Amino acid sequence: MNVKTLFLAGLLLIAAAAPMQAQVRIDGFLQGLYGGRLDNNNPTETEYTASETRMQLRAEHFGENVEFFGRLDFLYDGALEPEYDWELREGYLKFRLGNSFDFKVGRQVLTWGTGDLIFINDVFAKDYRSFFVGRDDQYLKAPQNAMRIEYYNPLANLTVVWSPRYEPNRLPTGRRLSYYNPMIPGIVGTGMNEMFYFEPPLPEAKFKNSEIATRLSRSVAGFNTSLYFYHGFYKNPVGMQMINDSTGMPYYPALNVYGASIRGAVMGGVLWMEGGYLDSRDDPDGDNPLVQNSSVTGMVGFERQIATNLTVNGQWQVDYMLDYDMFDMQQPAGAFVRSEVRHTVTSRVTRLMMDENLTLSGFVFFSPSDEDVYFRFSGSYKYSDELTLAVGGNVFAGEHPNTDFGQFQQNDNLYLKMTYGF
């Protein structure tokens, strides 16, 4: 069954359903979204970062003992050869069994922690495809097949997350955003060559290779505080497998993540902490050069609305490289290695006007360490109940081409958004 077909088979039987089932909530949104890149020299393949319209169909059902939510995307995309493709976002259902337990099973989108756009022990997988070209905020976060248990207790709630197969990150693939390669080494695109459409492959589908993510928290004189635990892989290919002397294999290598975090409300605003140990499975020594060493990461945040309609936020990241001599000592000749300890700050501005129906938002990020910046601004106004325009862009600049935000230098883009809901 093609595309569609499989499109209006979902129509036909959401159209069917909804007379018959008054107590099942149906909407969602037909949106459009353009953009372009402002960097002629992009090694990709199309001068569009997105050309798509896509329709969200979202449904829900609230019964005694069981709630049910889906939410189905049905996108058309012709940034580079037009096609259709749909994608089941969410698809669970949510119980409780008896007074102290709640499950959720199924397709479901998966988020903890304290900090804004920087994630510690928030091991879930994101779509930087997505957030990149100016997709919504939701498209951050990828969704992922998972059975989520909630244990509440007076002395802390305990949640747990199996993921029977891992998830990694969505990366730019060199289609329609270029990255960097570090066989070249340099910032490749499939404009220069097929070959370097970048998709490693998975950790095998077994079960020993599933993850589990736990939380526990509970309310301490007012602040949420949580520990977590994390079992799985690093969510981007931070390791190397050699094929033979001179070529290699991305791959993504164990992980464990031991971590904290605290947040409340200090001085008119809230303040938030975090912080983090990755165990790099693979490589507890640190004696690999091929596979990413262990570290010690925190952030401090606070976030304070210092006019009417105008909030501001700060963060201050900083990541301590475990075993730094021996990467250093490993590291080719002339290429820029990055420091022991890394800094990145942010900072978010949003400023609401015109009876709150005009938003303006923007949001650096930029390590002083690594020499890279990451800017991303949008204007949002909210035309009536159901139309919603928007105008966006991201920016990338950095002295290195091996950086985070360095290696997308040459992706800058614009884009215009217009979303209708229903």
The other form holds:
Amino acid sequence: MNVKTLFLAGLLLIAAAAPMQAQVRIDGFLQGLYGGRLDNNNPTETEYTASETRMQLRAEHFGENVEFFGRLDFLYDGALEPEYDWELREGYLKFRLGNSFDFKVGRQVLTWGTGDLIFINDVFAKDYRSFFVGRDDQYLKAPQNAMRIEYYNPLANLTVVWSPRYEPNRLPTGRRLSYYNPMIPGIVGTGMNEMFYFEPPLPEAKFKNSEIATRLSRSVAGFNTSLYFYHGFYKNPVGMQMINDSTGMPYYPALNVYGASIRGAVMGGVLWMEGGYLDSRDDPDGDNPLVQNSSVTGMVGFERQIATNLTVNGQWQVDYMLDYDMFDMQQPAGAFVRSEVRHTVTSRVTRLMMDENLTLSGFVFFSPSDEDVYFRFSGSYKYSDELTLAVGGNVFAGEHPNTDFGQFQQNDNLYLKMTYGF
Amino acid sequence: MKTLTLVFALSLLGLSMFSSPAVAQDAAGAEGIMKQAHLAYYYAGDDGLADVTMRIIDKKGKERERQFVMLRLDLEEGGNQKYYTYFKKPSDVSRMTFMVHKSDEGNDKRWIYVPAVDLVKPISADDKNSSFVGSNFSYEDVSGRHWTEDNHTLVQESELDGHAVYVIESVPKVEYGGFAKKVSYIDKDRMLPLKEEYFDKKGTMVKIFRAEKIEDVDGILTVTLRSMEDLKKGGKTYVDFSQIDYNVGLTDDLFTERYLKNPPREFVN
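The structure above corresponds to the form predicted alone; please give the structure of the form predicted together with the partner chain next.
Complete assembly follows, chain above in first position.
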């Protein structure tokens, strides 16, 4: 038994003992997820996009003025070399100071903004490795170590989130899911060569590299309006650093985001609008071909229940790259180059059937300017209060290998998932 | 989305969790009786909270259960209300919260909070006639259809299970998918509905509501166990209220996004 195993055993013992203390409430789920690739001609090491058993334990305790919540995942992952893993997905204290301040301190999942799977001002870490292989929606959000302070007053509510250590998005690494490498250029995976394992270095662990995200929000005429500011780094490694004259290394360039959103009930549905200015601080003039240019982006969305048990939404996002001419000039010949203005439309359809125990859902991203398509769908049946069975799939149908979703075109997959909640 | 609907629906259920001991003294006509019963049923006290357990039994006898805590604040008698719901069971919805600002002008506002992703979301669900959580209650059944939306006729005074009742027929003023006709049996002494029969356009009875148990809670008569039976599809739902507390001093600020994200533990735990 190694140290990690002992540690896990200890945690399990604590978890098992916890219900004996009346104040601690434990629940969670056990889940099996099995996914296979539809395209077996791919550069990854495995034909399984998922082959895992997961147990999540949740524990909560309410003290006099403080509450604790923990969410701990144990995982057996057999998609590649079989391995055991665990993650503290949440572990925080929540307390109130005076009448106006709420604190949430510790490992936590953070979300704000208005989009449905489109994120402009939500610059909190996402986990696309999970998102693309059929794990539950909650896994799209990667946890961050952070302190969240909320200040409430009648004029406006202010939220400040400070993450001492930068937390990036979790992107496909090339092991389980292949991706586009501009240096080759082409779609690569570790099945071709271990050197394609993709894990860019993080910004140094320095105080100045911590992340600050703030939001100021208030209600105006029944609409929820917010202003946002983020200071940190791009969550995807959209920059390249030269290590020497010939070798480049992806990295996370510095980023500020200034944005605003509004959301409210309109015409029997919900309407939202959000916009942001992404200030690429490492490339303010857009003249560095190795670093993402600044951009201005906005979206509008509407959701409505159009019939009994049938809800539909649509979104349209416009992304305008600044200093585009410079960018365009610097692109290598032959590869697809995005337009100055990129359009993306999305739609989600959710249908409930069989006394709402069966949920059918589809979500599509389509970018006419990038000729890029991503479609995800699932059918989930609640056999009982405890047991849920689900099947689903992810299809990447981009025309080009170097667009947001097109790069994952060899990762189309279907999955089967069983969850037992307790 | 299923969960959203579930939460939405369940919360509306809470709209009907309180009732009162009013007595029909000046019920001049059928509409007066219905109004009085409505206020007794939906607007008891100035605020209230309760633990709610719902059992949904399908036509094959298979049972599902939901548990939640419900807070309610009346802003005006017979008018606007605010609701807050905190889910305990089943496991996949536990700790989710849901809030409704119910407006008598019909433009209710609803929000859900999903703690696993720290997501606050307004909900677009204006189909009041859809069934919720696969239960046998529709939104409208539980959120309280305003008495002014129907024309009421007192058809007879009769007796039901040993209680003297008014039998009142209600027909929607504007055609409505929920029912073409409703027959209510209102307890004369307690001014609470004991039974409601719902009919479709063809005149077939499609579902029955029953007040299964009425108890005195702090001097307020409350339907603590109620059921809805679906005669068309089969199946029945029981809703049980416990730990009921009226006039606990809930304040308006509890029904905001702050508490949606940070449940008020003095009431919800």
